[in-house]
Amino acid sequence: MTEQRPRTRIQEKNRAMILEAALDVFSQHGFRGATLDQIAKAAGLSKPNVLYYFASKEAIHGELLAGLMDTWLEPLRALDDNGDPVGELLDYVERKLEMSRDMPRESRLFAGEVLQGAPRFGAFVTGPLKTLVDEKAALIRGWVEAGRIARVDPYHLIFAIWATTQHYADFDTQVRAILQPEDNEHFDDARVFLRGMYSGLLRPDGSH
């Protein structure tokens, strides 16, 4: 078996440029609408140069998704069974909102893949993602049964958090058209609103 030579600094730089450009293109046009020509143009490279580093559009997309997996799981993974349940869940809301603020392209990449039926991401959705969601839903159910949070369905609570935080990335154009923020200050307002909403939902007595 022939050993693969380590990549040179220029090769690493060009691969990173291609992936960064592809993230822009895929998040704007989706997998089906994106082309290698668009990616090459965004990267400032020729199409043959892009194909030197990646065999196909599918290979670039697959590498982007693979790099996103751990990042996508981390906010939910951080839910601590030894922490205050309401505080842990509110912190989770904040972490997801921060991801929408800081990683909007990655969020749209993920959303676009799921909307297409996750043809290239299905094993992740039915494997690591489902396993982690099942684990944290059991934790939340335990908090409910112990009377530490209000009676909520754990799965639908997680889905609701995803919907109300990822919206700010996946529908960024709509949000900005309506609010017309100068920068990202609307995320501060969203954080206050979402913490208040979920605090009222989760506290056993409904108080803030």
The other form holds:
Number of protein chains: 2
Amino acid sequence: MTEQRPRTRIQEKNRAMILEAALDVFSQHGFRGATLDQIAKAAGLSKPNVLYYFASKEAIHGELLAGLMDTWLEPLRALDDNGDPVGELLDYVERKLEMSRDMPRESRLFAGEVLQGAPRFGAFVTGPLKTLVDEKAALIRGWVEAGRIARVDPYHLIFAIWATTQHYADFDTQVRAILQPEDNEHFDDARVFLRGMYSGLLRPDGSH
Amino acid sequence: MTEQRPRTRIQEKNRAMILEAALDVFSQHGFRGATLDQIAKAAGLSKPNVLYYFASKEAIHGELLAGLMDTWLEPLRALDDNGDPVGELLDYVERKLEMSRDMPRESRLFAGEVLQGAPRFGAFVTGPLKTLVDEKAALIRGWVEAGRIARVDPYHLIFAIWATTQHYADFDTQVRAILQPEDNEHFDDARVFLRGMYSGLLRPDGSH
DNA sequence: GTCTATATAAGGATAGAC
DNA sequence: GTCTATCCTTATATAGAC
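Next up, the form predicted together with another copy of the chain, please; the one we just looked at was the form predicted alone.
Below is the whole assembly, all chains and molecules, this chain first.
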């Protein structure tokens, strides 16, 4: 449980600074690889002072994950039954790719957790995430059966979208080593590539 | 440098047991998260005995990575200029998917390294891996220009293939939480899905 | 609220008996 | 070659002064 005791502005500011620093450190080194020294230094505080705001290293990590869950589910949640199916799914791809560009640390934080078997947020994966995926897979299946998109397996489609978009955040080091982009212009190429791939895949039979 | 002094059969057997155990532990917990105690226990040896065979924790990890590099590059290396382009690329997808099914620990070991910025094998990524990717991207570009496959960006195609196939190993926990497969039958569905997606993507214009 | 100093534990590595 | 015992560093967390 997060403490609900009221906090002053300076408290909130310090907590936010610690969480920001912790996102940096945890996403780069993983939970075990991160140290409180690194987090404290990145936050510009002493180690005991960090522990004045959070009960433990585990507590910082947990609060980070908890705070990001909604953000993480939001693009899939936005998939709308009333929109144009192909357009909705292409928008989803685009939104996920933007998140890889704009929130790569968050992506790597989640990726590291899942990679290790989700020891600290298995409940999120088997709970809210699975529930939402099941719901949206049913929606996609409905589009398939109505002939509004091509015949694809909804679950593997969702996995493919996750994989191809998150790849640019999670494997950023590798992508940059190979493409050697200035700034982030490779995200534009990725966008074009993925739009082409998924629009071809999803286009219902005979519509081209 | 690896010692080149000759080793007895029992030495080779113990080294192999340690590496096998270390692959288990490193792939699940990452370099920092893994402990020599865990590796020793999994190998059925005492901790000092493990260090009799390997100079350090780092040495075990390094030898694991080094020993897997060739295996990891092999499928892409097999992409053959003389074969049918679409068939060659679909075979590559299939081979990579099989590796995710049959060597998930190896996939997660590499994924964990890249996720953390490849601190211990950046040289592999910027060296042999990049060289091979550049070479095969040129090959694919040739196929595009000859009109033998559809117009796609070779690099982003390779990234997409990596992402969509390795996802089933690296995010195994998440995939299983959502699909709840008996055994590994979801790999068959993934195979069908990915074959469909990539054959549609790669088919040259007007060939269907 | 913030710091210095420190308690305590975990983990990598070594010494030395067998 | 293999083990027990131990060294020593690192890292989480706490005590207590200010």
